[in-house]
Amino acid sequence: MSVILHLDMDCFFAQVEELRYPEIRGKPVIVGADPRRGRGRGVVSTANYEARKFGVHSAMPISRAFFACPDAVFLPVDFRHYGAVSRRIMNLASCFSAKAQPVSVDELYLDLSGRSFLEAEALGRQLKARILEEEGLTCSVGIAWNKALAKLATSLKKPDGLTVLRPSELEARVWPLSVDTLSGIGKKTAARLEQVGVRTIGDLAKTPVRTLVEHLGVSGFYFRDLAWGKSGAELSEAWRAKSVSREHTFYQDTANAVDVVQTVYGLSERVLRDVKNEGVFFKTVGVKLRFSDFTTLVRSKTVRLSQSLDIVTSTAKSLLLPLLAGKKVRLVGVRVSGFVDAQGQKTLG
């Protein structure tokens, strides 16, 4: 049987900040857009626990943050910082299994199969241990005997918590639970599945299949199987980002082209910095308009195989001039995918 472990930082930006700064350590700190006294633009990238309190979440607009609570400390997204920091985390994590799987900058999964739960739990804290002690940060991790289940586990006790799932308590300790604590299902589809008196994953399990498929399509199948703890995903070795893209959001809205043209160049800057410290080569620069009226806008073309910041500039530029047309733009945002790792780039050339 598969042991799987998962593995996720708690508000792991807001954490590596107050590492940074002891000083905002027990005050609520929101990392994000800059707020203006809540008339700032973007959104909340993460929250610790002391601002959670007030409501505030991740995604949630900066400006009604402010207004949950203006006495938070607010501090700008460092992604550079993040990252090296989260590299090093990945790096630890991996010498406790062949197999690990990052699925974002701060979670990831480990493949135990082959120890027991038992044994799994003691890893389980074995790397918490480490993670604190040579990061100073906390993590909370899930064991299950798959992917879905072991990060359904891991949401049962946040922040610092470890928690384990055996098959054998699948229905005392996973089918009471609401059914949206299973990753996929969200507010629009718990709600269909309300419909038809489905309100826990218990209830999922023993709701005959045609009739999940009459409101969720094939996806019915799938929710149905995670349900009874059948999932055939596995953990894949060689997971890297699809793509990387960087966003700006203008504090007001603009139709001045030069504005927008020059926001473009700084965020294909640090689009290939982390292209570069990726190690590949991209083959799609993109670009993403959304005007004031929230229109969005989204194109791409496909380029030769390369590293060049030239490339992505002049490529983003010539896809986002056509559609300006003196609109007032809220937010611009650049984007490469097509990732070849350098060492098959080498060989190509």
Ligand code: TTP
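Predicted model only: the values in this text are computed from it and were never measured. Numbering follows the first chain given and starts at 1. In this text, the rigid core denotes the largest set of C-alpha atoms whose superposition between the two forms falls within 1.5 Å. What changes on going to the form predicted together with the named molecule:
- Superposed on the core, the two forms differ at Glu269: its CA moves 2 Å or more between these two forms.
- When two forms of a protein are overlaid on their rigid core, residues whose CA moves 2 Å or more are considered shifted, and Phe66 is not one of them between these two forms.
- Comparing the forms between these two forms on their rigid core, the Cα displacement of Gly286 reaches 2 Å or more.
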Contents of the next structure:
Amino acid sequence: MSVILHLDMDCFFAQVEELRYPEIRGKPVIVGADPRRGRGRGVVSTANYEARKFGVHSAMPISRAFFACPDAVFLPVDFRHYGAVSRRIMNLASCFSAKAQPVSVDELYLDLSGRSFLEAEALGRQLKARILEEEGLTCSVGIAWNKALAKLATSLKKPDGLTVLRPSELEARVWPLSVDTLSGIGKKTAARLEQVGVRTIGDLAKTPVRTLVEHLGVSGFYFRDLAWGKSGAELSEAWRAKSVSREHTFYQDTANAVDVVQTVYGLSERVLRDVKNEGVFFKTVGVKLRFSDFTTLVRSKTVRLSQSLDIVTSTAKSLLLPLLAGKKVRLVGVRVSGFVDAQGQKTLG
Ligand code: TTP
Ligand code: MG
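I would like to compare: after the form predicted on its own, may I see the structure of the form predicted together with the named molecule?
First the chain shown before, then all remaining chains and molecules of the complex.
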């Protein structure tokens, strides 16, 4: 049986903004078009959970959001910034399974088949903890035996949730839910189904497929199968991180080369752990240094294809030391890239 994990960041754009501007934490935050004091013409991209209490939600006209919650903090959408955060999260998550599939800027599937639901749950907790530790962001996770139900599981507990659905729980936990909990059934379809007495997923399961096809067209087949827990678990594309990196910002800027090198060792070990989890070999090692005046330097070097910690630390050291020159360092980072997977490596060998 397949074991699929689905992950969705909580109020993604808004949470990223709260991280950037800690002073807005705890306030209603709405990311989207300029409200222009109620005369703005665009829509809401997302709202944090405080703003949702006022009924504000994604795709709502920004003018309506302004009248619902005029005291909210309104911010424009910064796709570039969210994209960068998104890529780091995808990289991190892809270290937890050889098969990962991002499906939107804040959502992905991991194929954990071969593991038990209990093991998958433990991995889900680790993944949540890593994203919180490294990015300061919370997300929700769902685990089930196919993609559609994993996504549904995620939606059952949000924010910061983790929900596991096992096949034996289909009737007790999935069937009582209303049909519009299924991704793909919107308000209109739900209303059409209600006309034939179908309200819950259990009703859907028990309705003759002919009736469903009459009302939903061919997707009637799909949704009925889904209600019986039968749906696709194949991840549509193999996806792989292009690089793995770690950075550290010093509590106090330091001009001490020993401190910097020590930190590089720690960062390298963590980078290597992810590289090994992914089962890849790297051929480029890079470093990043940011000085107290925020000048930032990056350097990289091609090395012998390997999975070796020694190569990372010695290359990183040789790239960094000439750059230090007694200047005060604010941040240091280590990156490896140019991946070849272990499988390919074996064939080559
Ligand atoms: P979602 O995951 O749908 O929403 P969310 O992460 O904001 O909130 P939730 O906790 O319910 O998951 O979408 C991810 C991001 O995509 C969201 O932060 C903003 C953007 N988005 C839009 O720009 N317009 C939209 O209509 C939706 C639904 C999302
Ligand atoms: Mg989300």
